[in-house]
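In the form predicted on its own, a lone chain appears below as structure tokens.
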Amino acid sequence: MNNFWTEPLRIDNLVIPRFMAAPLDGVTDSPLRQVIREFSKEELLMTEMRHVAHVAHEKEPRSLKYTQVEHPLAYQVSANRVQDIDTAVEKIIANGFKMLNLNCGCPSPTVTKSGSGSALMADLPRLKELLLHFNRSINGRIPFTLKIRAGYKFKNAVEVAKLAQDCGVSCLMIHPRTAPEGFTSRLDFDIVREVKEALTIPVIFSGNVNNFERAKKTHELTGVDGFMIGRALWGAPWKLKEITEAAQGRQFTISTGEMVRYALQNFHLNIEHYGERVGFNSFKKQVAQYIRNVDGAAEWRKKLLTSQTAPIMQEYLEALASTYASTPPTVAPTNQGIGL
């Protein structure tokens, strides 16, 4: 398929590129998504995961807050019971999100202990009940999709995938590790291929895709229809652009000075989105990733992470940007992830 990489992916009435952003709690928030849009205008972005009860009952709709530039934007939820699904669905659709995704893959014990996330893969009757309820509630207004793992403690992704399709799910995202395997063990490409062969709906691969060569190899091994980029976007909001450029035979370049300037832009968006105190503290998760390739990164990281106020952090970032103001563009360094 010579034109596979440039053909759009269709999920019901949603037409998007084959690469998209994955949700990463505390990282792929609205400020980072806005910076990603500086590079990638059409790719699907996704919110951080929120439980349906949180969406349904929050007094101020903070979890639904975004800017128009972030579209197309999908909303990811977790659930362990049907209560609150209808209210959450109505809020999500009313706020203009283009897709609803149920997380059935999160391995965090704080999520799975309640029966949410990847724990649902070990409770198929409950999962079926949830899927059918979501599908009825959404009623075709936006695509309903599901994100899974290879399994919870044992691999049953093919069985879960078939169940999902039978219950009206429009697209399946799969991370091919079990919950105990976390994010660093060997990826099971065989089970992804089996899932793809068992379904007629699109299948999206999630896991350590941080450059086009890995995506290309993954497609050869599995036949998947698209790819979620997650940790590779951490401190590198240009990563989707870098991969899509490579898919079209072009090379993406960015200077160290530009990297720091985008860090500074992300910092200002954090302050605007969360307020000075919260925005400053939450940006500490991001800033170390942005500067990991600068000379003396350890020293700069110490200065930035021990900053006591937003103005001090801004001063350091501006000094760093000034230091690298005249650096020429280079090929962006590959980050985050392990080999196939």
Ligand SMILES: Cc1cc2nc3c(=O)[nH]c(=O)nc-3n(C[C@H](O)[C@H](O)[C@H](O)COP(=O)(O)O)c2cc1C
Given for the second form:
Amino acid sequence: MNNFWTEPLRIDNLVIPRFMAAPLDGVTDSPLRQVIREFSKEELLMTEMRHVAHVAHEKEPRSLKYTQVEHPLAYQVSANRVQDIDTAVEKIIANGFKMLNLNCGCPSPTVTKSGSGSALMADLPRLKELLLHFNRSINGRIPFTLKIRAGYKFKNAVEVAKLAQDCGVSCLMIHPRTAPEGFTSRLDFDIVREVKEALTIPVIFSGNVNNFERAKKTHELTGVDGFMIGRALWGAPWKLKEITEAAQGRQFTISTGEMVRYALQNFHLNIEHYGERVGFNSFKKQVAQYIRNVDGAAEWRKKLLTSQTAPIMQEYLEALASTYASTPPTVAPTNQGIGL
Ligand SMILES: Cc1cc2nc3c(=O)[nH]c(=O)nc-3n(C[C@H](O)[C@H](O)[C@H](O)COP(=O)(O)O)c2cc1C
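Other form of same protein, the form predicted together with the named molecule, not the form predicted on its own:
Next comes the full complex, this chain leading.
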């Protein structure tokens, strides 16, 4: 018997599980992705969004840096004009990324004021020009996919989705909120169903999926083909695994001690990837999420976030790890993730 949840998803020549990681700028960087891979080996991961001009012109190609374990790995770009697309596409393909995703969903005014991100949903002639250009430039070498919202200010996801499919997009990811709705208002499941019914390409849902029950309910309401896990992975890189296990009727467990050890691993990978100073500072964003479940979390958070050097932070994390060294594995808390 076919089982929707275990049957893989095909996006052109890429065959992947139905659950995948969403891109979170400043969060799902290479170090976190490497820790996610400790649990989830086959699921699609995605880079943080970078503008095509940045990809085309960055002197040291930092944004293209990743480790092989992160595959299958998609690269996400933003764009507001055709200039630089060809150069960016060649670099992305030459660096081995398995998919190129265009961001049409970012609500941040720093992005939308130039016409990129979700603002593209309000400028269909420009969006069409960009989609056709990307498609020509990629020329079938890797799948070209698009991530959208319900709309910019006005909900036009169905129109945008049809345009995308007509312009050669192979898969559509949708976060069903408008730009002013940010990441916390009610999700519009009806518009996702309309999008799914209007398309023949796969449709992936992104929004508040932090356990298998939510994925199941979302599937019932919308008929989508796959699911992106976003904020639920923040400080919980086992979340994808937990959900895919639940989809197969199994229960995932992890101890608080293990959680802290993965935080330590993420910390070391951060230092390795960014260098000590940047790596230590940027890890502050992650560490607060990792330690949500320890006793006296507020106190530990304060210590970790005010630590002045990498060795001090490491010392605190090691102290926490030894405090929880022999805790038994339990079911991880479900409602993890900012705003979920
Ligand atoms: C801090 C943060 C950064 C994000 N960065 C990106 C990004 O770079 N590209 C993108 O397409 N979406 C980005 N998103 C949106 C997420 O990919 C996702 O669509 C959204 O958070 C809803 O899913 P979730 O409820 O599972 O988190 C970001 C969201 C947050 C909260």
